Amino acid sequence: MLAWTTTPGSRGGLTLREVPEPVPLPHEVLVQVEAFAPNPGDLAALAEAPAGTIPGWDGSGVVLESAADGRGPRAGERVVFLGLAARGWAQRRAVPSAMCAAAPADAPWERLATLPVPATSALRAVRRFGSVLGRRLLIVGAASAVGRFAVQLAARSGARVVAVARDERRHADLRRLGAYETHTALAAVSSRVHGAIDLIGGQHLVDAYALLEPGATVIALGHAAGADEHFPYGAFVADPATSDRSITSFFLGSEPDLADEMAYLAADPSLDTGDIDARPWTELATWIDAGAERRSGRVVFRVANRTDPGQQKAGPTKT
């Protein structure tokens, strides 16, 4: 089969070449990959990956072989999948059945590929706050893939979503998705919040923590800023207005029982994924070499499989 493998010195650090077929373990299903949408974490990991590694966490496809232990989706089912051991940028991959969920027959492959990491991360993060009905929930980096899903899911749960996105042109869309108020910077947020999801890190995490009401938590879910966090002296000295506040880290791979939630997200046609820029997977290395620019929404790569030679067609869509 064909797969993208890390190759130092090549365009985008990748080469599309023939590799051995995956051999599933008893708890794994064999999936024919139809589409994948590179995540920031996928791209950040490329530089440190050993030569010959097949990158790629998640995507959409069809089960070719069910798991030998009898668990998970059956052969022929359309699925969304997640495997943080990577190996997703390939025509076929083995996936733990616990990280593979059935998808509707009428859902486009490209739409499904945008869901596993971003939407599931957003869902699990929002759930950590318990009931958010009528409470202010801050989302920093709200225009990102995870942020967009978090805005929608929090608003559906009754939260008064405070969305922070640097690009003011995205604010009307965030309000359409359910944001109660929008800001270009945390400095403009004037009232304390019940909880916060920070997708940027650096000074944003410091400032989000400062906005917490007593007993509230900020979830450090992303690190897009690539900067250190420097908390000022006294930031953790509590008084009646700042007691019991906390910061917690987040790692999707340690979250249990994700398959049911991935299936729920995949089956919801009202969940807005934003614009989708669909491209043939042969353009992956060129896109990465050019800086992995995302002019509008998620970039999704459609895999060409020998059984479906017409898959190379690509074009912009919105769901």
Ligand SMILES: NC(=O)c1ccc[n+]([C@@H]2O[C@H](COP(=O)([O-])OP(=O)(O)OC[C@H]3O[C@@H](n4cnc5c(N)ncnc54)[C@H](OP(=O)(O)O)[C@@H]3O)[C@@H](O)[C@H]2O)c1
Contents of the next structure:
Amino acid sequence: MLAWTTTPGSRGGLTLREVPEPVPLPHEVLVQVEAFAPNPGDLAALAEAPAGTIPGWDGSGVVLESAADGRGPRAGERVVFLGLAARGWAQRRAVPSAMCAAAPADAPWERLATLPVPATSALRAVRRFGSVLGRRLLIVGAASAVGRFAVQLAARSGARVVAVARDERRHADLRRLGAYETHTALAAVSSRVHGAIDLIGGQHLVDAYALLEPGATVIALGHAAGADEHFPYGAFVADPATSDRSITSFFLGSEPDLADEMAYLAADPSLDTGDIDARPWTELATWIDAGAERRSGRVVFRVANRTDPGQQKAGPTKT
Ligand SMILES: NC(=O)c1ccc[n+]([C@@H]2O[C@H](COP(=O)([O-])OP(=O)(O)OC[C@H]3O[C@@H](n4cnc5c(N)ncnc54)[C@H](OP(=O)(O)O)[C@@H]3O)[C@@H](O)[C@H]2O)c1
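Now show me the form predicted in complex with the named molecule; what you just gave was the form predicted on its own.
Below is the entire complex, every chain and molecule, led by the chain shown above.
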């Protein structure tokens, strides 16, 4: 089969080439990949991956073989899947059945591929706050892929969502998704919040922490700014007005078994995935080489699985 593999020195650090077929373990299903959507985590991992690695976590496709242990989706089912061990930018892939969920027959491949990491991260983060009904929940970096899902899931849980996104042009979209307030910077948020999800890090995390009510928590979920956090003296000094506030890190994979969450998210056509920029998968390395721009929405790659002289017989792409 064909797969993108890490190749130091090539365009985008990748080449599309023939690799051995995946051999599923007893708890894994074999899927034919129809679409995949790169995440920041995929792209960050490329630099560290040994040569010959097949990257890629999220995707959608069809089960070719169900798991030998009898669990999970059956052969022929349309599925959405996530593999923390990567290997998704390929025509076929073995996925643990616990990370693979059946999807509705009418859900487009591209839409499904945008869900796994961003939407399940948002769901698990919002759920950590328990009931948010009627409470102010701050989402920093709300226009990001995770942020947009978090806005929607928090709003439908009854939260008064305070959305912060630096680009004001994204605010109308965030209000449409359910945000109660929108701001371009944390300095403009005037009242304390019951909890916060920060996708940006750096000074954003420091400022989000300062906005917490006593007993509240900020989840440091993302670090898009790539910046250090420096807390001023006094941030943690005992004070009844700011007592027992906390910051917690987050890893999507720390709770196993994402199939139920993915099935719930995939089955909901009202969940807004934002604009989707669908491209042939042969363009992956060129897109990465050009900076992996995601401004106009999620970039999703459609995998060519059928005989197509233009793509299937291409062999390694130009580097
Ligand atoms: N811990 C986990 O398990 C986990 C799971 C999923 C994601 N994540 C992390 O969560 C973060 C968000 O992921 P994503 O897929 O939602 O990312 P994304 O869709 O690529 O969005 C990134 C966002 O960050 C904003 N941004 C970047 N630099 C910024 C800065 N200096 N100041 C303010 N905003 C800035 C961008 O704003 P513009 O649109 O204005 O450029 C964009 O909205 C990433 O760091 C990702 O690695 C972690």
